[in-house]
Structure formats: C-alpha cells, structure tokens
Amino acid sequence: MYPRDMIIPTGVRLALDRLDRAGYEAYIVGGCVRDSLLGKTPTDWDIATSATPERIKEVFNGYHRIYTGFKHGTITVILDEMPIEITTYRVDGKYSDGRRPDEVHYTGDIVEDLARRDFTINACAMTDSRFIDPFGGMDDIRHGIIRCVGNPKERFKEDSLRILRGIRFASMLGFVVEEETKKAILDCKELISNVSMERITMEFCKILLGDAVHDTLLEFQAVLAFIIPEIREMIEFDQRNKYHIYDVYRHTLKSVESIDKDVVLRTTMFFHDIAKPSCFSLDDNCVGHFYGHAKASAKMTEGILERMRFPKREIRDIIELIKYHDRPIGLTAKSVRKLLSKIGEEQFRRLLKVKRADTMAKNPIFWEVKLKDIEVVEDIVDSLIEKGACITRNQLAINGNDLIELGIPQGRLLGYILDTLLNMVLNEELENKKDDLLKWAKAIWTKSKLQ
C-alpha cells in the first residue's frame, strides 16, 4: 500500500529538497498522506520539519512567506504557485478553552509530532524513501478504521473539534470508529460549545455531502441532535402512513443519501420534514397526516439555519426549496410556467431533485408513478426553455418604454401593468406578441383612469 508512485508536487518537492540541504528531517504529514494511501490526489499539503520557524524562515529566504500561523510553530511558504504549510515538530501544551494548546514546545523527534495529532490515519509521515506509522495508521486506513490516537477522551477533550472529525471522516471515507472512538465521540458529545458556530457548521455540511451520510448520521443520532435539538422529535417518529416505510429521521437520512453532493441540496433534504412531529394528526382510519408542515418547516429551518451563521443565499434557496418540496407540479406547459416564473429555472430543476430524492425515501411501491410524473415535467422544463417561452417580465414582447410612449407615466402602475400582462401570458389568457399586449395595455390603463 506504500505510494511509491505518489506524485509529489514541484514545490512540495522543492520543499523538502531545501529542508534535507539545510542539514534539517522533513516529511509529508497528515491529510495529504492517508489520501495518497487511499489512492487519491491530495488538494492540500503539510510538511513537517525539525528546523525551528526562524530556520525556516532562513531556508525560504526569499519566497513569499505568511506568519500567520508563527505562533504555533507554522509558516506557509508559496512555492511554484502552491501555499505549502510547513511546522516544526511540536509537543502540545494544555488546551484550556478545548481547542487551540496555550503554547507548544518544540522537538526533534517527528514521532512525538504524530503523538499529538487527531487519528491515526492522520498520523503518518513519508518521503519518497521512508514512511513513519508508529500509531499503526496505515493499518486502520487498509481496514478503514477510524482511530484516535492515544485516549480518545483526553484527544476530544484538546480539542472538541475532533468529535465532529471523526463523524465527517466516517462520512466522507465510509470509515468505521472503533468502538473506544465511538465512546468517546458519544460521552464528549456536550463539549463541542467549546466550537464556533461557523467550524461547527462548516463540518456540519462536510459529513452531508459523504458517501456514507446515511449510516454515519444515523450512527450519530445523539451529536447530531446536540447540535441540533431540533431534530430530536425526528427520531424514532412513526410516520403512519402507506406512503413512508420510515420514521422521520431515517427518511430524512435517506432523501440527504439519495440526492446530489450539493451543500444548498444535502442540506434541503436534511431538515425538508423537521416540522412534521409538531404538524401530525390521525383521521378516522388511523392513518397519519402532516398537514402544512413544508410551510412550517420552512420556517423552522429557516431559524435554525441563521443560527448556525448559514450564508444569506443559501438559506433563501433552502427555505424555498423547503416550503416548495411537497406542492404538486401539474403536468401542464401550464402548471410548469407558472411556477418556472414563480422560482426560476435554477431553483426549478433542483426542486424536481428534491422531489425525486424525497420519493426514493418513501415506499417503493410508489416510486414508478411519482418518478414518471417528475420526468413528465422535466421534459416540459426542457421544452419551454428550449422554445424560449415568456417565463419572465423580461422576456414580454414589450416592456416600460414601450408602456411610456403610449402615455403611461413612470411609477407603480406601470410594473403593475407588465406584471398584469405577465400573468395573462403565463395563464395562458394571452399571447406573448407586442400588439396584443400593447392593446391589453391600453385596457389596464384605461380601467385605472377610471377608478
């Protein structure tokens, strides 16, 4: 398993080449090794040396350099185009807020540098002629196990934000925790308030978007329901219903596993039915309904999503795509229009994503039908854009200094009468040609004067 043909960046190399002339040990570390075990192309690379930083500093004499990790021992140097993050091997001090040592201590020795890192798939080191794995990384990387190194308490109680690590490379990897791991994961689960909100939700939306999703959320129900106590209801909530063979939770997880590795989609499919505990009821027969509970979701995600300090955009694409996710689309030029005006092609096409991922998470018996009816309205998508049909006030025959030449002053009731003639055109009650617009025009206005 070891990458002997790995390919080594030119300035990753350059790197190490300096290192080694300048009398110093320097290997790759960390995330950039255990990918190139995993056969893929690392996107970041880490070196580890036992230059000090002011040595480092005079290895690179001469290269852009920041500082701004200098504190703890790292300088990013930018070597052929490329920021290589380079750190002196390192003992951690105490961590007395549970995420940053107050200080560190340098070494010379790169084992006691992978002593203190996270997981041991996190902690080898190689060059082109050696590979370090005192904590049996590579092992755990052929078996896809993930590891802490050393007590898994005391590594969460460092730094908290290795609890939500572990879930996102159990996610991403479709690793397995070991069972010490996992236990600590679990009974650390309250220290992650030491984390900010936005590393919170940025791993947050890294475990949506693995391969493993499903089992990795489902595994770690209770972290998740820490973060977000919202979802407790979800869990175990019987749905009662012929459509659903899930209760809400697993649903949920099943539509996030079903649907594109898109962070605005994951994350619609992930609180879509959040409400739908506060909105159960049983008719006569017993059979369980959620009445409004994609307007009320909406809402609820949409606070839950400010909290977690989501950007502006994504949350207005999510809470409609929410609200939106359970109205039936007509399969009609029609139906399609109008709701292609309402929401815009983009957010259109993802709707009909959601759609079919919420589908593929309910009773297969109903799969056949429900998918069909989404194709049946993707084709007509495909069509109207093709044909370039008014779905917009920007795409009438006509528009405000049209409006203006017959007369018709500047202000509200011009938008108002593009907006007017724009509906007509959607219901189909008028054609989208210049002269019959103008003439409905003429009619609006006239009606106004009256009133």
Second form
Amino acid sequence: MYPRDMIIPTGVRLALDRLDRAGYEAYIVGGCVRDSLLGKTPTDWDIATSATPERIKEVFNGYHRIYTGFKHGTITVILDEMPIEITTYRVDGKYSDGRRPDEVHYTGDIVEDLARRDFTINACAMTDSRFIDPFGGMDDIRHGIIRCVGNPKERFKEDSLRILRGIRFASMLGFVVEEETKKAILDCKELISNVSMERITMEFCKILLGDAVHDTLLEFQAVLAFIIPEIREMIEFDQRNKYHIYDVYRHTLKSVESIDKDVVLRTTMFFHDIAKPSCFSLDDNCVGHFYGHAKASAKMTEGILERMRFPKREIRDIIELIKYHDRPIGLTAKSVRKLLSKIGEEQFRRLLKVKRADTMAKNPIFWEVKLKDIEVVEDIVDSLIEKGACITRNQLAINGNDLIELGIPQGRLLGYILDTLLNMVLNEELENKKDDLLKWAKAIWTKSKLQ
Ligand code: ATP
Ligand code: MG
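Please show me the structure of the same protein in the form predicted in complex with ligand ATP, now that we have looked at it in the form predicted alone.
Shown next: the complete complex, the earlier chain at its head.
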C-alpha cells in the first residue's frame, strides 16, 4: 500500500496539473484517497486547492463547469468526460443546527482543511509526489480503524450525520471503530434527530449493503433502535423453537449478510421478521410459534418504510417479499406457475433468494432439506420460463380481438373471460391452445347471458 501505486485518472491529473501550473496547491483528498489506498475504485474524485472559487473558475475557463456547490467553495469541472469536484481549502465556522456550518471560511493551509474532515481515513491528501497525513489516516487505513479527527463527541455535535457515516464505513470497509469514537457514537445517537429522514435512509441503505453488516449492526444496535424503534423487541428475543439457534435480531442480521448486496433484498431481510415478537405464542410443550408474523411484518414494514421515505415501488416489492417469505411453495409446476403469475418472474426469483437467506440464518440441521426444495422450485421456474409457459394474460393463445370477433362486446366481461381462461390454464384445467380457449370463451359468455 504505497500511494505511488495509485492509479489517478487522466481527468484528475489534468486538473491537478492545471492548478499547479497556475501557481496553486492542489491535492486529491478524502474518500478517493482512502478507496485508492484500499485498492478499490473510488466512486468520485475530490480535489482540494488553495485557489479561491473565483480563481478555480478562471483556471478552468473554457471547460464545462458546474456551480451547484459554489457557495461552499466547490466547482465541479468536467475533464476527460469525468466530473471532478474542486473545493477551496476550507475551515468550517460555528455549527448551530447540528448538521451544517453557519458559515465557511477559506484558508491557504491544507492541514486546516483536513482538520474539518470527519474521520482520519478521510483526512489524507496527496499528489503524485506528496502525501499529507497529519492525523495518522494512512496508519488507520492500514490497520482498519475508524477514528474521528479531533474530539469525537464535539465532531458529532457539530454534524450528527457523521455518526451514521462512521457506522457506514465500519459496515462497508469492515473496519473496527476506535473505542472513544465508538463511545461517542453510542452516547450521541439521539443527535441523529438533526439529520433529515432522506439522509438517514440513504446512510441506512449503504450500511445494509456493507460486507460487515452483521457485526456492525450488532455493535451499533442501539443506534439502529433509535432510528427504527420497532426493532427493539427483536433484540435478544428468544425464539424457543428447534428451527432457530439465534434470537430474532441475530437471525435477522445473519439473513441480511446471507443475501446479495441489493437494497430491496437486504431491506427485505432486515424487516422480514420484525413482527415476530408481537406474534409470539407458546404451545403446551413450551415451543414458540409466530402465527401470522409474515403478514404482520409486511404491514409494520410498510409503515416504517413510508416514514423513511423509501420509493413507493421499493416498498411494494419489499412488503410483497416479506408477505411470502415463509409461505411454502409446492414443488409442482402448477403451484409454481400460479405464484409466478401472481408476483411475476423478477419477484419470484427474489423470493427464492429471500428463502435461501432465511434458511441460512436458521439451525444448520435443516439447511440441506430446505435448500434442496428451493433448488427444485428454481429448476421448475427455469424450465417454465424456457418453455415460454403461459403465466400472464398476454401469453394466452388468444387476445381481446379474438373475443371481439366472436361477438363478445368490449368491456368488463371481456376482461373477466380472459382472467377466467388464464386461471383455468394455470390450474391445468385447460391447455393454452387457441381452439380450446375459444370454445371455452364461448361457453363462459353463453353462461353469463343466461344468468
Ligand atoms: P463516498 O463517496 O464513498 O460516499 P466519501 O468519504 O468520499 O465517501 P463524500 O461525501 O464524497 O464521502 O465526501 C468527500 C470527503 O469530504 C470525505 O472523505 C470527508 O473527508 C469529507 N466529508 C464528507 N462529509 C463530511 C462530513 N459530514 N463531515 C466532515 N467531513 C466530511
Ligand atoms: Mg466520495
């Protein structure tokens, strides 16, 4: 891990070079230095410079410049088709809303600029030939440590979004949070109420997508329970059931880490059992049951995700998956086809992933049987799709025009006849053949006239 091994894209090099030739200092800073040192491709490139915003504007005269962050000293310049954020060295003024500085001042000193940054791993600056690391960021990156720059409590009081960013980096990078920073995160969790719901949700989703999501959400369960109080009941809730070896919260976290890094899937797993504690009952043998928990969890999750301003489409998909997560799917083409028709192929395939992850978070004694069943269902789906089996109304061998030609008037009856025919095909009472379908369409129509 030597900075010189880093691959700096052409556009970024160009920007550094132009600023340098104009007589200003310029460094790449923050997340892009961190990610590059870790061998990851940075998502975005930031440059800090001693040039004031007006000078940056001049230096990049003739290039495509975007001024959305101009007030805070940032100009985005497009170089080599790449947007690069160039920001004047900055010192933040007082913070009075727990989120944003009241004012910012420009400075000529890179070290002052680095001092305002949140974590040491985000407070390194470099060029081809220089590496500026006043807070030991390089060592912390090497040892996998998240540590605030300066006094953690003060830094979180200034801007409480940093609490969530810290947890996010722990989850994404698998880093350990240094003791004092960890204590401050837990002590200051209530300050998160200064952060907008949109930002909380953005960070929550990124936390869920981390490699180390299980350990991080266990360590910071108190913060999560502050953001989403409904999860409190899950923590340490003993399931008293042979299928489970973990309490509800740990089972949840195991299931989250067992599924693909996708927002819909990971959010589904995080909430899939949220209503379990409220559905708990003990039978005469002191065995725990959770009747109706899937439906109840879907309902609770809908409320939570609406409050968290998740997109409507994602809410719909997530609650559908939760509703079906523990419903058995028969191992026959007929039952697979019926569910496929109801929820569609994309959701069906997601549901299989959900079932797999749920299984992997349960007692390993039952893995083999359950996973085998899921595989059988998957094979049936594959073969139905490959054969182009009839699953939707559009795939019927007849359409509305065929019925109109028979004399059936356009309108609700026509839709009803197509739905009835589709159901008969799904139930294997009828083959998807034009002649058969037309015969039955006539019969249903005649019957409706007699009623
Ligand atoms: P990523 O881009 O992967 O989300 P990042 O660390 O690059 O992570 P950005 O939002 O791109 O995050 O910010 C760039 C840099 O600005 C950070 O690395 C950090 O130095 C600084 N920074 C961002 N947000 C804050 C904050 N809330 N408080 C202090 N410094 C911050
Ligand atoms: Mg970044």
